[in-house]
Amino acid sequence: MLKNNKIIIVGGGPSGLFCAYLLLKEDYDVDLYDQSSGLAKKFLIAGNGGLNLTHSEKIDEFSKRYTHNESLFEDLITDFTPGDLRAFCLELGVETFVGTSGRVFPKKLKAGEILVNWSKELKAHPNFNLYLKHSLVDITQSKELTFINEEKTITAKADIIIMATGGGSWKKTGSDGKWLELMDKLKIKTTALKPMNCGFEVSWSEILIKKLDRAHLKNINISFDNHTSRGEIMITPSGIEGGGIYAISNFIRDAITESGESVTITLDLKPDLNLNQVKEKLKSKKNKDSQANHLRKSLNLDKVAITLLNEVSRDITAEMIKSLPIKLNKTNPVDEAISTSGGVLFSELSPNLESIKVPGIYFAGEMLDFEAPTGGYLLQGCFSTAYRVVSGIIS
């Protein structure tokens, strides 16, 4: 594509910012619009607890995290790998390291500091223009866009449009999913947004709610159907959240949706011990010990685990410790999810993620119809789709 053609990016999250970075390196003119008052707000919030950039798994294993889009993402992540993402971070002055879990994190800088470095790189380029507080309200087949900025209507015309507006969760960060109506107008097919990496509602007793408000249970196995995740969960007054449940939340969500009923997951509170080993440790109870003290001493179970066990039954057995049933009623609301599934169908797009019906409009990031767990997979997917879009534009 000629470099004097106008490129407009809608959305200032990781996908949109990375598209801008790559295009500016090739000396294209780039205008970036975002409806928020600042860039990458969801990226900043998600990075508060430790910014997990990607994962060090081999690509064939990595791609399995994208379930029904496995083969597509194997191709995308082969083009722009976790190693490439780490190299990009280094260009921004951000050194990374691989943790014991295989996840990749920044060595020193926090999400906000990374974003400052990233923004400086973009704003220093003479071909870059940034327009904040611009909400997209219309887009036409001829690639004319209409924005609202502080009650003023602004129009812009582009030769190329990159849509990178995010999904439909955490509306306060700007990801409100309103773009679905605009896609419908363009006759670009989408599928409804659904919560992904989400928590679930549980009907806890009042006793448990008083004891375990926002309490964490670490290093357990969470199982549903044939799916198992190892990690951490958090007990909330309304249910459970956390990385351990997020990793298999799509399978649980779909089962609840299809059946219209609650489903039961199981928790293995001592995943490093087999059932017989747990039974042997339970036999060692001394008469003077209460059940809670015995569980603490023999199996190193904490207050959170013991309270959960008592929620199910006062007669705690080895079988319960290895397979504690928890009934999940429904997903938490979409806006409370870490991310969303659904969006623009890949069948509507070329291999370079360009609209077949409206050539010149490309899509990147979470507004595409894919789902990936946290742990670096979701963010890698956003970067790899952005890389594919830019590759298609500059080729």
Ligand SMILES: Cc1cc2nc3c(=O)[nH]c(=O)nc-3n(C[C@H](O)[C@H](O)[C@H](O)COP(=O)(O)OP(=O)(O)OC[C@H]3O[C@@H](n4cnc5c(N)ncnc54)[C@H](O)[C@@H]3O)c2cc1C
Contents of the next structure:
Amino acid sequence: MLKNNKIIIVGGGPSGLFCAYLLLKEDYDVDLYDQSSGLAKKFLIAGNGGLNLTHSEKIDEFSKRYTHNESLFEDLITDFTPGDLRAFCLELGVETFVGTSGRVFPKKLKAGEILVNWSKELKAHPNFNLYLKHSLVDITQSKELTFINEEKTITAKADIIIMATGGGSWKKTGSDGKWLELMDKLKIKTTALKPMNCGFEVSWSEILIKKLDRAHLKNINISFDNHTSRGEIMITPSGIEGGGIYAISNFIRDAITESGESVTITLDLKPDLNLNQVKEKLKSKKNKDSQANHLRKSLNLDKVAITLLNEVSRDITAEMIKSLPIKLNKTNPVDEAISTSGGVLFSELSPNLESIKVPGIYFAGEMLDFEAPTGGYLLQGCFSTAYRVVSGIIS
Ligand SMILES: Cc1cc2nc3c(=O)[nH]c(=O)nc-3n(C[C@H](O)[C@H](O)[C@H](O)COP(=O)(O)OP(=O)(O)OC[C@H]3O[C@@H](n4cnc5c(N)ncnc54)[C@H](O)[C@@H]3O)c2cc1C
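Having seen the form predicted alone, could you give me the form predicted together with the named molecule?
All chains and molecules follow, beginning with the one already shown.
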């Protein structure tokens, strides 16, 4: 591609910003448009939870996390690895570390430092133009773009367009998923955006709601069908949230959609003990002990676990402790999900993530039809797809 060709990136989240960074390094001219008033607002919010950038596990294990696209992501992540992502952070002056779980975080556990250094570098580049508060509302086959900026209509023409407009959750960050309609117009096929890494609605009793408000239950196993996740959940007045349920939320979501009914998950409140061991510990009850005291002393179960057990029965058994059923009615609203799956189908794209129907339009990041659990897999997916896009453009 000629260096004086006009490249427009739509979307200033990590995917769009990384495309800009790589293209500017190669001395291309880049115009970046975003409808928000600031860059990478979702990335900043992700930083509130520690900013899990990526994971240190081997690539063959890593790529298994991309449920329906394992081999594609093995290829993408081999090209731009978790190590490369850490090296990029270091280029920006931000050190990272591997936590005990193998997850990778910036040393300060925040996104701010990365974003400040990153945007400073982009903005200082003479070939970079940034247009905030510009909403893309139309795009044609001949790569004319129409934006709305504070009620004014602005048009631009590009040789290459990189779409990096994200998923459809946390709309207040600018990621509203409205770009799906623009793809319909271009006849680029997409699938609907669905909540991923999401919580679920549960009809708790009034008693439980009063006793537990945003209470955490740590180090449990959450199982649905043949999927099990180890982690933490949070009990909210309307249901459950948290990393432990997010990890298998796609399977639960699909089962609810397919059956049109609620589904039942089970919690193992003592995953490091087998059923017999739990039974043995329960046997040791002294007469003067209340059931709650006995559960606390013998099995170290806390108020949250005991309240949940009482929600099912007053007569608590070892079987219940190892397999406590919880009925999930539906997913929480898509806007509350950590990410969305669905978006532009890979079958519409070349290996370089360029539209086959409209050559010259490329796609990067969460707007592509992939899903992955939390654990750094989302951001790594964004960076690796952005890297592939730019490799395709500059080759
Ligand atoms: C609470 C929370 C915690 C998270 N924690 C983690 C984590 O620890 N690790 C991890 O890997 N992932 C995490 N994620 C997910 C991660 O932040 C996203 O997957 C990632 O930001 C997606 O990057 P993206 O650049 O593809 O899209 P986005 O970050 O969504 O950026 C898209 C950009 O496009 C702009 N845009 C959209 N439509 C238009 C339009 N029509 N015109 C102009 N601009 C438009 C938006 O304003 C936005 O700035 C978290 C997400 C949330 C909500």
